[in-house]
Amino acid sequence: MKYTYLGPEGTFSEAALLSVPGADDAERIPSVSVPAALAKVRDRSVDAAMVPIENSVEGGVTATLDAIGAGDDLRIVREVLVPIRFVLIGAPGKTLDDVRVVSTHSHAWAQVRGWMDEALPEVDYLPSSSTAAAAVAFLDNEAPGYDAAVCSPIVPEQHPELNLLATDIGDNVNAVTRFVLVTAARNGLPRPEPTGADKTTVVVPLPEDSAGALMGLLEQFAARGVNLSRIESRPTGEALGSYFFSIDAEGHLDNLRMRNALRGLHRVSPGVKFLGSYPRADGKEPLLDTHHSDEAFSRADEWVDNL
């Protein structure tokens, strides 16, 4: 296997990838952005990409939702949960009192704002493509336009020569980011088998902008006893009011309740994209009523066939 991830080295994405069995011995290629990582998957220059999709503090990662939702079909085959911790790296020779401009990824910035307001209330923020990219720029002995960077503790561990100014600067000690391992559809790799604790991810365009349109999508899941663990709307970019929904549902494609829900969803919105069924990282099994079990669906099909 050949992998890519949101780079450079030292990102939380790399940490997530290294939790995949065999990834530590495989070829790993950093990408400058999530769209660039997924483009490598689509053109088959790599087998899979590890990218962030959701944060417990900041919600969905829009760059990932948009890049997965557009273009050729992709498949999510695994999810990884990574606890998030942050440190502050300074430019060479800088102290905490010298910091006026801080750079990091937007999701990281949202998770350290409280600490910044207390420790560095006058600081300005400069967005970066990733947490590690902002920090390792100091290794090039250049003036990147900022005085400090927020990044993962992995970065100073890999580069002890960096100027570490502060540790544990996150506002929420329970912050977790969810990453997904993405492959190309129809790549010959086996589909993850159902475990009893699974997720299915779909992208569903809103068929029409009218009263009850969203309800028509959601009732396909509710009527079959399929719980949703995440739903987010994103603009398609085609026109105002044109949206698609990124949805995580509890269950696997091999579950009859999920198959029936997806059939109903396709009737309502034929442009629906199936992005994969895969094991939940937390191992949490759904709570099901008996009439939503596979056995109940099978008995109902048998009853209709015999009419």
Ligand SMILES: O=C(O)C(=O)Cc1ccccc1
Contents of the next structure:
Amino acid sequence: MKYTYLGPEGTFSEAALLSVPGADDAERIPSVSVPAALAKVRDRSVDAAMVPIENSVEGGVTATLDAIGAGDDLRIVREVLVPIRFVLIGAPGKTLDDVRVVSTHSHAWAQVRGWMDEALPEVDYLPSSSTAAAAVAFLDNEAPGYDAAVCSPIVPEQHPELNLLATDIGDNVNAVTRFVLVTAARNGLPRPEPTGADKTTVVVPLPEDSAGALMGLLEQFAARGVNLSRIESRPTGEALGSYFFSIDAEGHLDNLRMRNALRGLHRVSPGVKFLGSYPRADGKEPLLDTHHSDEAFSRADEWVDNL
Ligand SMILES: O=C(O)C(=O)Cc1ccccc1
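Okay, that's the form predicted on its own, but what's the structure of the form predicted together with the named molecule?
Following is the full complex, with the preceding chain placed first.
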């Protein structure tokens, strides 16, 4: 297997990838952005990409949701949860008092704003492509246009020569980011088998000019006893008011309740895209009524077939 991730080395995405069995010995190619990582999957120059999709403080990573949802040629095959801690790295020779401009990934910035308001209330923010990219720029000895970078504690561990100004600067000690491993849809690799604790991700365009359209989508899941663990609306970019929904539902494509829900979704929104069924990182099994079990669906099909 050949992997890519939001790089360079030392990002949270790389930490997520390294938790995948076998990835530490595999070829790992950093990408400069999430779309660039997914492009490598699409053109088959790698087998899989590890990208951030959701965090417990900021919500969905919209760049990832949009990039995976464009086209139905990608599949999520695994999710990984990474606890997030942040440190502040200064430019060489700078102290906390010298910091006027801080650079990091936008999701990291959102998670240290409280600490910044307390410690560095006047500071300006400069976005970077990733946390590690902002920090390792100081290694090049050139002035990168900012005085400090927010990144993972892994970066100063890998580069002890960096100027560590502060540790544990995250506003929420329980912050967790969810990453997904994405492959090409029909790449010949085995699909993740059902484990009993799975998730299915779909992208569903909201049918337009129809009252109760969202209810029409949701009732496809509700009527089959399929619980949702995330639902987010995103603009399609085509016109004001044109939206799709990115949805995670509990269960696997092989569960009859899920197959029936997906059939229903396709009837009300034929543009629905299936982005994969994969094991839940937390192993939590769904609460199921007996009338939503595979046996109950099979018995009902059998009954109708014999009428
Ligand atoms: O920039 C990184 O290190 C990433 O992997 C993206 C990210 C940034 C902040 C929190 C979680 C993931």
